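Given next, in C-alpha cells, is a single chain: the form predicted alone.
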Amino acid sequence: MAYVILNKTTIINYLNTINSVTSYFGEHELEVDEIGDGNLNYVYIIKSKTDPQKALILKQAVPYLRCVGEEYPLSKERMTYEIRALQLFTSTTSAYIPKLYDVNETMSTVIMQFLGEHLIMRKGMIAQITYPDFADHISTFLAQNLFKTSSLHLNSTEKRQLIDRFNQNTELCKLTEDFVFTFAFMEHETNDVSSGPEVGSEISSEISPEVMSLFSDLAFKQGVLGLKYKFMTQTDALLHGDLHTGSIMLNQDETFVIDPEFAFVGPYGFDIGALIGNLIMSYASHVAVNSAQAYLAWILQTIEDVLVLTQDKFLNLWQEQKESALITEGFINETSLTLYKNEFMLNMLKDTVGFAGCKMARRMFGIAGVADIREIEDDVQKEKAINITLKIAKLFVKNYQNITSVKDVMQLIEENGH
C-alpha cells in the first residue's frame, strides 16, 4: 500500500491486513492509544480491550519532525534505517532487541513486543532503581555489534556493502552534527538559555553566565571540532546512533534497546560515549539532590563496568577473529598485533570520552534536554547538576586526547563531579 499517515481510527484497519498481528491478537477486541513522547515519530500501543498485557506497539515515521511540527520538514525515510538496524542487530543480539512482528519501509513502520513489563532507565534512574546486570547486558550489545558490523569481523565487500545499506541516513546524521556538535555551543534560536528567553526565541542580553561560559571557551569548541570531523568522516561499524538512557527499556532481568532511527555506520566511540555521557548526568542530577551514596555508588560502578566490560568483550571477539578486510593471516606476529590492539582499544576509548563530553554539553542548554537534570525543581540543585555536568564534559573534551585508561575516566569524574 502506498504511505499514509496513520491515527488511533486508521490503525486497527492496517493491522488487519498484516498476518503475524492477527495471528498474534486472534480474535480480540482491541483498542489503540498514543503514547510517544519522543521527538521525531509517533508510537501507539494496540492492546485487547480484554486482555491489557496482550499487546504490541507501532512506531511510525511521519515526513517532519515530531517535536516541532510540519514547518520542520523530515524525509519519513528515516525509518528505513531504524527498520534495517532494528533487523541487523536481532541477527547479532537478539536477547537485546524486542520481537519485530512486522516492519514495513513503505510505510515507515515498525510494530513489535510490548515491554509492559520494563521501564525507560531514565525513569528507572530517576527513581533511584538500581539494575544489577545492566553493564553486562549492555556490553555485549555493544561489544557484538561494534565488533561484527566493522573490518575487523567482515569481509572488504561486506563492509562496502553495510555502509551502502545505512550511510544514506543523511538528515538525522545532519541533525546530529547540527544539535549534538554545533547549535548548542553558540548563540542560536534552538537554544534553551537558562535565565534568559524561552526556547525557540532570539538570545538576548539576559543570556545566563553558565551558557555564555560555554558557548566562549574556545579551546572546547576546537575539540568539538575534532569530535565532529570524526562523526563525520569515520565508518568504523554499525552505530545505534542515539544511544542514551531514553532509548533503553529494562528491569532486574532484562535489557532491551529501542529507537535506532539515527542509525549510521560511524566511529565506535560514539554510541559508547553518548550512554557514558547520560549515565554521568544522572549521577550529577543525584549528587545535586543529595540522593543516597549508595546509588551513587552504583552508578559510578555502573559507568565504569560499560566501559572495561565492552573492551574486554570487544577483545575477545578480536582474538577469535584470524581473517577480516583488515587482518590477513600470517601478516604479523602475535607480539605485534597484541601492541596494535592495545593502541587500537585505548583510542576507542580516548572518542568515547571525546564524545561523551560533546553529548552532556549539548544536553544542558540545547533543544532536547535531560528530564534527569531539567525537571529537578529546586533551581539552587538545578544550577549545580548543570555545572557538574558541564564541568566534567569541558574536561572531556578538552582532555579525551589524554587518556590513558579507564581509571583515568572514572578519576576524572569523581574529582570534579560535585
The other form holds:
2 protein chains.
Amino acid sequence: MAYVILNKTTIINYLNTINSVTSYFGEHELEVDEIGDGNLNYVYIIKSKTDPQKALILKQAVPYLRCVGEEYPLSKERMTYEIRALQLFTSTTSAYIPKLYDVNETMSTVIMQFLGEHLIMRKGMIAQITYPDFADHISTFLAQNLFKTSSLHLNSTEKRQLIDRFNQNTELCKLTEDFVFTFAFMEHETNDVSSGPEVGSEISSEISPEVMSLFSDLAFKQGVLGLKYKFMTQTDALLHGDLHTGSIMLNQDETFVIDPEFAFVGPYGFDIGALIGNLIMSYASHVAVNSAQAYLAWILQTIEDVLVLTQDKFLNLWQEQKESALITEGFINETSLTLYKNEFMLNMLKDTVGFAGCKMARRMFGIAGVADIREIEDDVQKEKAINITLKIAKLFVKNYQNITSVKDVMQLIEENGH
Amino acid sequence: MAYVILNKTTIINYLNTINSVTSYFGEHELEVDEIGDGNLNYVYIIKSKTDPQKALILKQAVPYLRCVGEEYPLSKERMTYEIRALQLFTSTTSAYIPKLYDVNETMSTVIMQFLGEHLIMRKGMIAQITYPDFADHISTFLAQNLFKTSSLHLNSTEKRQLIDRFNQNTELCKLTEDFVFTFAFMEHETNDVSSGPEVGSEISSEISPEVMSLFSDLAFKQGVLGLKYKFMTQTDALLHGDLHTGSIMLNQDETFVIDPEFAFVGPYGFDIGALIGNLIMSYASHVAVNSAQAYLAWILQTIEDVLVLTQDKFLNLWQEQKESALITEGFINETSLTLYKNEFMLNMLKDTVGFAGCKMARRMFGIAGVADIREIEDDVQKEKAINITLKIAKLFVKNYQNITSVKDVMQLIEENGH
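Hand over the structure of the form predicted together with a further copy of the same chain; the form predicted alone is what we had up.
Below, the chain from earlier opens the complete complex, with every other chain and molecule after it.
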C-alpha cells in the first residue's frame, strides 16, 4: 500500500493485513493507545483487551518532526534506516533488540515487541537503580555490531554494500553534524543562550560561565572540528548513531537498544562515546545532588566495564576471524598482528573519549539538555552538575589523542568529577 | 544501444551516430588503428585520412582484462567510474584532462582528445626529460580535485551523493587492496617469487634479499595494515586511484591525467603518495644508472615542489571557503582554524608518505615492476635501484606517523637515496 499516516482508528485495519500480528494476537479484540513521548515519530501501543500481557508497539515516521509539527519537515525515510539497522542488529545480536513483528519501508512503520517491564535507562539512573548486568549486555551489543559490520569481518564487497544501504541517511547525519558538533558551541538561534543582554533571567540562569567559555575555548573548538571531520569521513562500522541512555530500555535481566534512526556507517568511537558521555552526565548529576557513594561507585564501575568489556569482546571476535577485507590469512604473523590490534584498539578508545566529550558538552544547553541534570531542582546543585560535566567534556575533547588506556579515562573522570 | 564490443570495422558506424564526433571530423574519411598498449581496455586511434592532425581516441572496456583475455573476467562497469571521474575532474580542472567528446556508460566507451604531442611521463623520465612546469600543473590538479570533492568544500548532502556515485567501484578497489597492500608482501601465486627452491634462476635473480626481507619485517607489515585500513575506511575526497607516472601524459607545456578507472572516495594521501612514490622510483633508477646530477636534482626538486605546492594550493582554496560540511561560518576564529588546518595538512602529508611507501614496495616484484627499474640492463645497477627503493619504502611505511614536515620527507629520500 502507498504511504498514509495512521491514526488510532485506521491502525486496527492496518494490523489485520499483517500475518505476524494477527497470529500473535489470535482472535483477541485490540485497543490502541498513543504513547506521547515520541519526539520524532508517532508511537502506538496495541493491546489485547482480554489479555493485557499481549501487546505490541507500532512506530510510524511522519514527514515532519512530531514534537514540533509540520512546520519542521523531516523526511519520513528516516524510518527506512531505522528498519535496516534494527534488522541488521537483530541478525548480529538479537538478544538486545526488541523482537520485530513487521517492518515496512513504504509505510515507514515498524511493529515490535512491547517492553512493558523495562524502563528507559535515563529514568532508571535518575531513580538510582543499579543494573548489574548492563555493562555485560551493552558491551556484547557494541562489540558484536561494531565488529561484524566492519572491514575486520566483512569482505570488501559486503562492506561497500553496507555503506550503500545507509549512505543516504543524510538528513539525520546532518542533524548530528549541526547539533552535536557545531551549533552548541557558537552563537546560534537553536541554543538557549543568546548573545545580547535581552536574555530572559530564567534562561540565562541556566547558563554557567563554564558553558559560555566554550564559545571562546580555541583548543576545545579545534578538537571538536577534528572529531566532526572523523564523524563525516571515517567508515569503520554501522553505528546506532544516537546511543544515549534514552535509547536503552532495560531491567535487571534484560537490556534493549531502541530508536536507531540515526544509523550510518561511521567511526567506532561514536556509539561507545555517546554511551560513556551519558553515563558520565548521570555521574555528574549524582555527585551534584550528593547521591549515595555506592551508586556513584556503580556508575564508575559501569563506565570502566563498558570500555574494557567492549574492547575485550571485540578482540575476541577478531581473534576468531581469519579472513576479512583487511586481513588475508598468511599476511602477517601473530606477534605483529597483536601489535597492530593494540594500536587499533587504542585509536578506538581515543575516538571514544573525544566523541564522549562532544556529546557531553553539547548537552549543556537547555534545548538539548539531559533530564539527569535539567531536572535537578536546586540551582546550585544543577550548576555543579553542569560544571563537572563541562570540565570533563573539555578535557576529553582537548586530550583524547593523548589517552593511552582505560585507566587514563577513569582517572580523568574521578579527578575532575567533584 | 545495448553494449557490444566494438572492433576496427564497427567503430566507424558507431562514430557516425555521435554528433560531437561527426562535427569534429566533418566530411573527412576516417581510419582506425588499435593502440596495443592498453592493459585493461581496448584503445583505438581514429584519424582523418586527409588531415592526420585531426585525431581522437576511443577507449572501450570489455568484461575481462584485455592483456590477459576472457579467462580473467573484470566487469566492464569499471568504465562507468572512469567516465564519472573524467567528467568530475573536467569540471574542476579541465586543463589537465583530455577533452571529452563523448562518454557512454552503457557502451563503456569514452571518446576523447588524442594526445599526439605528449609522452607518458614514465617514458619521458626514463629518457631523462625534465618537465619544468609539471609540479605546478599536477599540484593544481591534486589540490583542486582533492579539495573540491572533500567535506571542506561540498556540503553534507553533496558529499554523500559523491560517495554514492563511486562506492560500487568495488572490483577495482579490491584490486588495489589485494595488489598494493597485501599479496606483494606475502607468499602468493601472483608474485614473481615463490616459496620453494624450484624458482627459475631468471626470476629469482631479480629478487634481492631486501625484497625477501619484506616478508618478515613485522613493523613494515604492521604499517601496511594500518595504511590498508585507511584506504578502505577514510572517505576524504575523490581519488584518481592509480596516479602513477604511467597515468600522466605530458610535454613541456601541458600535463594530462588519464585512466582514472580506479576512482573512488578515499584518503587524500593515496593519490599524492602514488605520484611521489613513482617519482622516487624514477630517482632510485637514475641514481643506480649514474644519470647526470642535474637530472637527479630536478627529480628531487619536483618531489618537493609537488608536496609543497599541493599543500599551498589546497590551503588557498580552503582560505576562500567560508561554508562547507565541516565549517560553519562563525564557529571558529582564524587563529584556532589555522591551528586545525596545520594539523590537518600534516595528517595529509603523513598519509602521503605512508601510501608512497606501500606503492614503492609493492612494485619491487617483477609482475608489478615499473619500467624505470625493470628495464635497467645491468643486474648490479638494477639491484641497486631496487635496494634504494626498498630502503626508502620501508622507512616511509614504518615512520610515516612521525613525519613533521616536507623537509623530513626530503631528508629521508636524500639520506637513503644512494
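As the structure is a computational prediction, the values presented were derived from the model and not from experiment. Positions refer to the first chain, counted from 1. For clarity, a rigid core is taken as the largest C-alpha set superposing within 1.5 Å between two forms.
Colleague: Checking residue 51 here: with the core superposed, does its CA move 2 Å or more between the two forms?
Modeller: Yes, because once the rigid core is superposed, the C-alpha of residue 51 moves 2 Å or more between the two forms.
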